[in-house]
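Read the single chain below, which is given as structure tokens and is the form predicted alone.
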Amino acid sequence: MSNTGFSFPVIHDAIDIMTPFLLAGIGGLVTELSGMLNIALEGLILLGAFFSVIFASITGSLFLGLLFGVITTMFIAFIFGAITIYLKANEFITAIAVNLLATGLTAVISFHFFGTKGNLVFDNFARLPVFDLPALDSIPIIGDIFLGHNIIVYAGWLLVFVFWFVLYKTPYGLRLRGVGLNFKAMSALGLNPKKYRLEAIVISGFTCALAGASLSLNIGAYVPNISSGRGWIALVVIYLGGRTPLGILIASFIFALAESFSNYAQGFINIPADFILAFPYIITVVALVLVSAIKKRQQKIS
């Protein structure tokens, strides 16, 4: 961007930061709605993110790498999602297995052909283009917040709008919440409700590698541990959201406004630096603790 330095570095940072959240936060919210809490959100980001960076540098293509990044992790959420539905197998323990497989899986492969279980860093790596247009940039507040920011910043907010379209204004997204609602009931339609349930799994996949191509294509490199909890939050964040997807916008704008302002914070607040870094966990922990009192309260005056 022409500006020298942006006006709200905070907000524009949030944005950025907001994406995985936002993006692995959709996909957890399409299995919930389907009847299924998909903690495997985390591991899902960390293989999203290995992938795509690896295949970026063997096919020399940020797009390629991308591609084939989101189809490796949909094919494991695939066999997560059958083993879950199909063999039924408890959905917890193998959704654990799912984020313990990713953990290692990276490290083993990280080694045998790169030599290296640490960070996997490429020479002359192309990172994610930035989105930038002169016209607008020099407009106030939108040229300092809303432009500069990768492709799939954008595409996260573009799909926002495609899934509460597809959830609450198609055929397809009233089945898919009917399953949650009353599986048997939706079987007794003559629908077949696993089918819903796996394809739900299959999609949290595809969302939970873009948000790990976010993380890994932004810098150009992968890092142990990238996903850093993400997952984890963005479940916080289906529920802080009220299980909808603009909900889920606006909590995982909250959440990444935490994390900007505790990285700003470092540098002029006079406090010690592992509670600045702890700050977006401990309004993860605040706002699960209000989101729980908000629902008893509820109940109670139901």
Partner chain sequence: MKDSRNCSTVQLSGVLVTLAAAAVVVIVSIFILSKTPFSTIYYFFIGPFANKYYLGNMLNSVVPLIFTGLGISFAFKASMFNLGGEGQVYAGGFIAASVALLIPSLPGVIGIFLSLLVAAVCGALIAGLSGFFKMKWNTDELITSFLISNALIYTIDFFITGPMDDPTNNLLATRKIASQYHLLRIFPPSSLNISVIIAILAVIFSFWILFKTNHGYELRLSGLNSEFARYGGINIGKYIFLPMLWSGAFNALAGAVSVLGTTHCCIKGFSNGVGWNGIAVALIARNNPAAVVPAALFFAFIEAGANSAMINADVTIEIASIVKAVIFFLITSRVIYNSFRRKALV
The other form holds:
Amino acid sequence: MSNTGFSFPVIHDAIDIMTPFLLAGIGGLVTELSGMLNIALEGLILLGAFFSVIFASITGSLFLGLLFGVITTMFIAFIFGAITIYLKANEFITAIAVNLLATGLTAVISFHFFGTKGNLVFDNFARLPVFDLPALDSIPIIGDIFLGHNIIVYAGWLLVFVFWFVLYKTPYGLRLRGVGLNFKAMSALGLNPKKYRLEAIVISGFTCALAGASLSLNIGAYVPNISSGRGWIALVVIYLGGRTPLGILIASFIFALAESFSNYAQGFINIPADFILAFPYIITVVALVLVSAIKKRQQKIS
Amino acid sequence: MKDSRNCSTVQLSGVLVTLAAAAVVVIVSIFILSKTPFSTIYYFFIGPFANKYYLGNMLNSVVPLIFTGLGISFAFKASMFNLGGEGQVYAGGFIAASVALLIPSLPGVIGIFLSLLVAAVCGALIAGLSGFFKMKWNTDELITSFLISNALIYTIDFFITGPMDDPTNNLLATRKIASQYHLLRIFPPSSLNISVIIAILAVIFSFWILFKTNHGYELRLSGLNSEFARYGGINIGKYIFLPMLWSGAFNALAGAVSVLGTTHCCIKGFSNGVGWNGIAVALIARNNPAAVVPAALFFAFIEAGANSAMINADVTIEIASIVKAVIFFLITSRVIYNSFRRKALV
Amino acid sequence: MQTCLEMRNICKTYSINGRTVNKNVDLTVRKGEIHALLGENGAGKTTLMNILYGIIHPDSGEIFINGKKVFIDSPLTANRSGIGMVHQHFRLIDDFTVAQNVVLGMEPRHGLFKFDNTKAEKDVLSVINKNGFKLEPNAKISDLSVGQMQQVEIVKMLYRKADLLILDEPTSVLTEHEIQNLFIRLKKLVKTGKTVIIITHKLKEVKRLSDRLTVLRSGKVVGVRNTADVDESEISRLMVGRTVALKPIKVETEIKEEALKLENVVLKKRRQERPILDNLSFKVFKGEILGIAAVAGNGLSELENLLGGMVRITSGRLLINGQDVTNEGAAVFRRAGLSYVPSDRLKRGSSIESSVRENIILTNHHRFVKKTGEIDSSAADEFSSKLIDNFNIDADPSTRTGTLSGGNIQKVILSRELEHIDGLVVFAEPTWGLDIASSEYIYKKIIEVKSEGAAVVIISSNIEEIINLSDRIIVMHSGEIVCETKNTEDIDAAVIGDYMLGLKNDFSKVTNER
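Given the form predicted alone above, what does the protein look like in the form predicted together with the partner chain?
In what comes next, the whole complex appears, and the chain from above leads the way.
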């Protein structure tokens, strides 16, 4: 990596860090727009990270690992959605179930097949390929910031665009948003709104699986609690991003920048690791409270 | 009268179906995971009752669950979501230990009372913060309580492993508290102690508050229909804030009695799962303090069973999490409950 | 004449509560007619039509369209059989445009994936123009009046090529003028070969609009008539099973001191130029009934919120029994002497998950609080049993309120609010959605409250109710008072309707009084 200045590596890292927020965020946005608050993002990321790395080691193929990891996560999301929607269970409680299941299932499988509940490191498959264009490398800022990321990072950007198009420019998106805005209107038209909600949850399973895979496949290992709160931050990113794909892109970048910066700062000031871990939660709470306070204030001023 | 009795049988049937489904999942997963499934199942279901030590420890682990079950019930009753149980339990234990370590020379009863009180107050303030944000700016308490809790867990981790770590042992924990702070053991050799009595008193107190007092009436009405409550002149802002105070206080007590009664020091991550389990306990109990006791017993049993299966057989304790996940998945299903309501009428 | 629709032997029992709502119902509708489906609340009209539209599945029975047997299991198949339904509560998405709402589910596409909004607007405009509606396809639903929203619902069905239109209580939210326009449009539609079924319990409209009628009572058909052959009293006898006097008898009461006073009340919403309540000033005196009428969306519900102590105002003053209660909460309003029967009975007026006792003691519960903070449960029991008896509520104190009928829930609310009257009672939409018998009971109670010397405010979008009960009438439009008048015998509902619509705003022509 080029060494042109202090800020570029920070930004470059931020772009890596933002990917899980972004992916989980746009998946969460789809469920949000369909009218459900999805607090299972965290668990789904963990499941995606675990299963993609496990399947990659079983098949020896990065691609098959990603594929089966995503499918497994989507299947669990499907069960979560089906129980919530068709058995009419409370969406928060079933989401907690997903989060619990994620930690439980990964530990049980890990212990049963690998004899440990700790880190699982594999080296029988390739790392996520990194995208680099030597031709562009020499362009100062672009080369420093936008090149040299793994392919899921770029897939994330592409997905933001795809999701924007589907949500706002297609009949499917119109109906999905319609379900979130007025459930009864959709069922009065015979449009089966439950189906749209279920699909939205499965879609969030898809993007969260990618988010998880980007964490584990990148290092070729699974670390317990590798998601470490990213699903929760993604939830906040959705709100701070004004519930739009572009807003989510921006909000996840800001969060990632903060995290990236604090990682760098650690090189200069000795901050205990626990505080670094606590930091995203604190800043998220502060951001949430500020946003709601500002909103409330605007409502008051007429 | 008939109506309400019907209602509770319907609810009980729904709970039993969920618990039965959970039992089936335990057995099926043991058959998949264990090489010796029958002995594993034996250890899972019978292990907790094998001897005085196991039995007493299982009963002892009911105590914090009762407290968190009550804590979460108070929030649920007011239609508030407190997802910060984990952090509040941890903080409660940490504060109780800190009080005991800071003033080691206080006479027993006063010391215990003081450290429980300070822990409860701190827990109340922590959860109350989310309630306050919700009341003041309508910030989603579900998310803030969780985030604050996680931030706290890491902060407390820092103190336990850093400045307050006991260098004399290799446990990641604070120093041991003075012996007059220990809660009296009542079922040796197990850790069961008098905190079980405090828990029962807390259940009675909660029941009284919720169903017999004006405060409970207003709290429950605000939870069931806040617009109705406001229309009737109830200050609903108060019932966004106060239930979170109760909730945090009970959760913190769960941690405090664990430290004073069981571990006698604050171990890193000791609260692991107690906060989440409190949610399940509250749901199984349908937020009724009286039903919190059997629900907590059930949960402690699962935990103890998984633990005994881990020690004596070849499965890991996380099998309990899968069972709990099944319970979380099904416990609120209205379809399951309605199917019983229909049968009750026929 | 050709038969368009035949429903034979329709039966439906709800499994959840075991209530039978349709018992062997037969319904025959001829092509090109307007057929009125009549009955009291709970008679099974809406269930029958929901069955026809595929929302509810019948236990047994057959449906024939143009002589052919059809199976309808969802609104989509109903649409395919040429059936369209406009629900009483509109099923529109506020954030979408008219065109988007209309085409939803049958969207024109551009290529394989892309939604073609331009074509949607064009297609919808052509349906609008062909049938004589007045709508902009690109207008947002949230900017429309209630009457326009109803037009969107009808256009939505016509876009789906519906030949048989079902309208569920179409006039309940409309003003006199809008009703007239609706009727003209429906008659036009029928001339172009469409068939219309309207569900209603308003007898006058049946006479004005329909060709034939079917009356349901407790889930059974009790009569099929040509509208021309029957008069209102016969229809009403069929519906209720006895004759009822709908017009309450007014009582003259001595007017005493002022109970409610509004001074230049303004209510603005954020980023909105026009206030929702614009400089309202009026007084209400003890011993009189003031009726406040307006069309939905003109500040009526905000006025209700204001009088109930549920909303803060931007400027002005509000006094109850001489006490300034501006921007105080409901508790202070009640202490100053307010009793309030809200329009939303299930969300605001009661807690349906709670017992009847817990519903009744609210606002009175402070009386039962002991020094320990406990509620004296035996006193509370005694109190609620007494009120249940006084108001003939069909329930025990421990019954869950949600299991009661709409009329009984309203009685629970009345019992609580009227138990202790301290000068002022506000009724909002007191009979909305209630059957004739319950409405009668409530009218009787309102008159009683007044004759006992309290000031009464009735907020209602039902002009008939306002005219029948009030001593004085205020009409609001766009948040302003456009008319204030004494209620005399020669008052004309149509003229009041003009004021409600904003067609008139001078203060003169209602009666000769002013």
